[in-house]
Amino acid sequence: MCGIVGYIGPKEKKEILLDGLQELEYRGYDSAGIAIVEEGALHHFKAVGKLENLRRKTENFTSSGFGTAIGHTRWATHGKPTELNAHPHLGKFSYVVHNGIIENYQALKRELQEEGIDFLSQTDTETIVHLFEKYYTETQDAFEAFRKTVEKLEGAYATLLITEVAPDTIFFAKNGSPMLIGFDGDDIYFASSDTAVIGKAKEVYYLEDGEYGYAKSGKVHLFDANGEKEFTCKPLPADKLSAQKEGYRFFMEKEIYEQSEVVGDAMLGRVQDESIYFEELSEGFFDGIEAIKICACGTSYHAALTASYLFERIAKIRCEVEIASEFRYKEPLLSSDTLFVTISQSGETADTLEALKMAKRAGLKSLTVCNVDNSSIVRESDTAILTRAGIEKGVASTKAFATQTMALWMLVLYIGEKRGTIDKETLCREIDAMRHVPKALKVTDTLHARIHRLSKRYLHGHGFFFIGRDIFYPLALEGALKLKEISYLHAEGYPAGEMKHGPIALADSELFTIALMPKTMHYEKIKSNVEELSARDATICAISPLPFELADDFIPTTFDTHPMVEFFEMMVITQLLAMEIAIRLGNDVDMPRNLAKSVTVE
């Protein structure tokens, strides 16, 4: 998730770009850059790190007169945060900025390199500008070259391109990643979010997937698969914080809804037809590895527990999971045939970082699953898999957990394939299930309304049990943690089969049980466990594709052909339930008491 801005008109362009990027910096701040075409000449500036570095670099530059301009603030997905990898990317006479992931960029890059085109960066984005210039050389028509370029792209993208051969034009295209066009008379603006153009544009048009075109002479020409089309603008909201939330009440709510998109981003370029590919992992990285030890805290620990079932069941490799704050002091026995995996949303989690340093001192090979490139844990690890969740502003993690779990599931299949412990039929079945996950993560109005209605039953009582079996036990832990974090109600996650070994003593009508009852995994077993609780008068909320006659509340699920697809659908439900209960209690779900987003203390 990155931020794009663009402008075409006579105003001073540098400040328009920098101000717009400042509003989008929450979407990424690994690097930033701007490019301006004025009087037929290109000017560009890039800087690593936060936007203030780019401001310092451009303090002696001003622009005046009519021109085109584009800018970008980056959340790294391909390549380290360096000036070469920062946007805008340059061809011989053009610049491009891009959000999203070009899924087929490797094939496109190979074709272009075979034709003698040199690449400067490690990014997928650079393929766009080289394709455009190739097609322009062939056609001598800038818009036709851009149309042909867009036609070749697969994956998610929002992109702007400016060029010396059409210095009065901005070309644009959108598929999967957000982008809007703002209007104020003949001045035209582009941005990833409303916030970047509030106070500048008076009305906006929100681009739909598959739309592309160009802006020139105060007018936008918009196209889709059926040719040029008319469009209608909307008034621009005036409140910047509200605009960042894009109509949602809280950032947490927005991030729950985003999970379908960001999990898709996590898969792009990695989930292929019959295999998993990680460009981050070198050939032979797993040679000599006979076991995996995962170390994490909080929500990341629950993602690790989920993965431990998959590593042993699917990849047939021994996997142990440690809470980082405990691991550091237990004098663990570490052997060199163990891969040490850390998981962290921020990459700055102090306990996890110190655990990683211990493993490094013991000579273990290390890998991290993280959302922030160039963070401390990423730099300390031998290699990293980025989750591509984008900035998560809600303190209670949602989309970070979803993308961590997806990244680990992909890693399971990757290792199983490399070790030869997974057959082709199983691999293809797992990949097919993965492709259904983004759809399973979509929140429907019907589902959300149902959860909102039933949440009023769960505001009082003496506590919650979230129960599940197998991979649904870590999900029960995560569901309970979400509720604790934002509602301040007592909640525990438990293996369903353990209830009879003590906790069932708490069962009465004021004990709320959230039962995760997947059709594809141990349904009859967990059904029996829930019946035991119901017989003790516990209040039951069943989450399942199968109706359960003893449930006081029932939330039906749709996907029931693969445990992991059921896992992700139930994950969304538990997140929404926690949020709706917390909102009814009057809590600020984005900034719950006593908590911080990045835990950098022991």
Contents of the next structure:
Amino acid sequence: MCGIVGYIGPKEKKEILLDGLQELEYRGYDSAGIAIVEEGALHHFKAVGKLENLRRKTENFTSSGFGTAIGHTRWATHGKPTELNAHPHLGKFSYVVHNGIIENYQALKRELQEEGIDFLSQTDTETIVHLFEKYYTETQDAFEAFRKTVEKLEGAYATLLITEVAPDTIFFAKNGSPMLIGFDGDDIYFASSDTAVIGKAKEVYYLEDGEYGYAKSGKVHLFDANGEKEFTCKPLPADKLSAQKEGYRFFMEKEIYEQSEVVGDAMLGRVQDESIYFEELSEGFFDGIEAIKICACGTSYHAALTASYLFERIAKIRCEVEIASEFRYKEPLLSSDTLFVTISQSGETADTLEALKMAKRAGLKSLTVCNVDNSSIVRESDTAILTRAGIEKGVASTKAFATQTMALWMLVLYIGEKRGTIDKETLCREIDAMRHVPKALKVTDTLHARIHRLSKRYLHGHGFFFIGRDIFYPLALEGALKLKEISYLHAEGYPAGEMKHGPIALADSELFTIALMPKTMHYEKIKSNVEELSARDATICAISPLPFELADDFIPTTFDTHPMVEFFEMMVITQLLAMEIAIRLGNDVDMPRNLAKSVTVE
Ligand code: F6R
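Requested next: the structure of the form predicted together with fructose -6-phosphate (F6R) (the form predicted alone having been shown above).
So here's everything in the complex, that chain up top.
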């Protein structure tokens, strides 16, 4: 997601910032900006889109004297990706960059506005710079003003501030979002991840939550709740690729762990107290819409299938799902009261894009749920809901699926509310469940260790069946897809009730069944389906909050009050299981054979 860099010293600051931001590109962003204080004067540049645009804007600017500098790449959460919303944010004489979320920004903003302060952007970040300037005006002491500002902030943040009133100083604070300080002699660097300073700084200090302070004249003054403190630096890792993985063995692993955070980001500003809000959907967008047709491929198709259950059950709107490559050649009958929805992580999948073009030619209104702004599918669609997962590097999709499913669930509630097919009580219940999802997505050490341990029993056999009912059927399909993509073992997803219509013929002790057994959805029915398999000696790995005595292996879940929360928790388990099996088999989890991240050919 967003990236931060900072520098104090005599070197060419523009290049240090732009190079640092380039190294953070892998995290994803949709706008970027830099600010520099040099010889007492502030300079700043911002651009929407790629860093190239920012480079072009700064072509004729150089910054070679001693000064302070901060830069940022932003992935839009509060407010659209525009120049005004891009960081650094400006007050009257200071600039700030920030990662994370200031949870109490609305209250702080209201207070500041009541005191006559104007806000230029829709971001939570801008409150930081106005608070600082207000306290500076009161105290005439820049560090005291910064300390008082930090004291007011609630939520997660990593922030840097520079100001004309202390032109040789960078103020910093960290709570919940990552930030480090890098050192090379008297030159001091800041960054949200060490890739940005590899090759520049020699050693680093990784800030802890609650730490803040200032850097000046080659020295960092570090504080926490107990006052000023000493700190010890570590040598900087030399390998950029492993630094990008942030300590995880594979990008896929990092992305699985990130799901809790990115799903939270996908909900930001959209899940409100008693309603769902999408700033990208105009009032009346769904007027005249009586049905939904979703087209997608692979994992995105599984998110679509999941949503189709919810659209019909909760929003009471007809919903059909088609694999894009099939849809294109079946000469489908399309009617203009149908909303055509595409789902795509990359926004470049050829079959999905062509299906969308066909639907548009037939006069259908279109909406895409996509992770990449300005991608071909986003540009081709009437409107887009961005999933905000950040760049997904692992070829096997994980966090994209999680955010797609969350975005679609929110869309179901939004449409249900607009059509009046969902009552307040149901809406509030769904929203309450939604708020539990980031917790259900957290990977605990115990869970990961358990899956790692039992994965050794699943490295052979003649195949896997992932089975589930209702929304857990698309999850079974997705679990099987993950496993086959990275382990190269044969796996199929099946509706549990369908096994007896043929597939059960395969059952024996070498057939592994991964049974998704949620408590809140047809538990007794799936239980009897699994019993049928067990009676034929199939090896059963049950995933459930309820103990199941016929299971050969059992992975207990903890959330058992809403099917969607159970869904997300089980999703993480199937992803980890696939990954641990693939790692034991010695496969390249991030780049499985024969696969590409973006499929731009038919
Ligand atoms: C599976 C996977 C693929 C993609 C499919 C569609 O892990 O990544 O199945 O889901 O190629 O790609 P997008 O979502 O980019 O349209």
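Quick caveat: nothing in here was measured; it's all calculated off a predicted structure. What we label the rigid core is the largest C-alpha set whose atoms superpose within 1.5 Å from one form to the other. Numbering follows the first chain given and starts at 1.
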For Tyr214, decide whether the Cα shift between the two forms is 2 Å or greater, given a superposition on the rigid core. yes
Post core alignment: Phe231 C-alpha displaced by 2 Å or more between the two forms: yes
Gly199 C-alpha moves between the two forms by 2 Å or more, core aligned: yes
Using a rigid core superposition, the C-alpha offset of Arg56 between the two forms in Å is 4.8
After lining up the core, report the Cα displacement of His98 between the two forms in Å, one decimal place. 3.8
